[in-house]
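A lone chain, given as structure tokens: the form predicted on its own.
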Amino acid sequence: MTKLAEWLSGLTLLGVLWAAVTFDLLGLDPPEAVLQVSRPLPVFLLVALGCFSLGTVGYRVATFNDCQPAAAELQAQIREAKTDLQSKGLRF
């Protein structure tokens, strides 16, 4: 099973459970406290996912390693390409 299928099946299961509790589809008659928590739960989970994603991206950007040899090689390739294009008549 692919990761996408795992995530979609898990989200589907959670969605069905949330709908069953929130809309009282099983006739369990949950207490009002449970309903007050379950109704805004998708919004809370979406905000939590956004905060987690933002934190993860920020952390990865802050700890990104520079690769000096690769940067020097890239600069050399850029200079080589510029001289090649200038020899063919392109002006920068």
Given for the second form:
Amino acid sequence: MTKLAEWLSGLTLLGVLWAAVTFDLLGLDPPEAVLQVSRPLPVFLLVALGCFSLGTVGYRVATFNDCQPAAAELQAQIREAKTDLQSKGLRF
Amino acid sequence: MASGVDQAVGMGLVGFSLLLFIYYTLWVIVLPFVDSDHVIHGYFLPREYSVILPGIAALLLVLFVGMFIVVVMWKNRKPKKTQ
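Please supply the coordinates for the form predicted in complex with its partner chain, as a counterpart to the form predicted on its own shown previously.
Whole complex next, starting from this chain.
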């Protein structure tokens, strides 16, 4: 089974479970508090995913392994390459 | 190690997303199980907003991304070459 098919089946299964609880399709008659949690659950999961993504991006930005000497060396090499190529006739 | 500003911005994002997650989780998951006359309910908007506000945020995000693409494509348009 492809990854797409796996994800879609998983999501469909969870969706069916959610619908069964939220819209009382199995005659379970859940208490009002459970319904109040279950109804916004997809939106909640999306917001939670967004928060997780934002936090991960922020964390990776904060712990990024900058290499200042290597960056300076790279810039110098770029300049050198540019002047070299321009002397050989390449227009930028 | 990342520079000072990078670290500050990064950790700021982490903190912000954590606060947002905790507030939203309390709002959606915890509050329905708390008695309706408890003090804590005063710190949260009515529950409809817990769906409406993310909806508006998503809409704004899509608009923002769309505008960004329009601006970038507009700036990069080149006149057709003549032979």
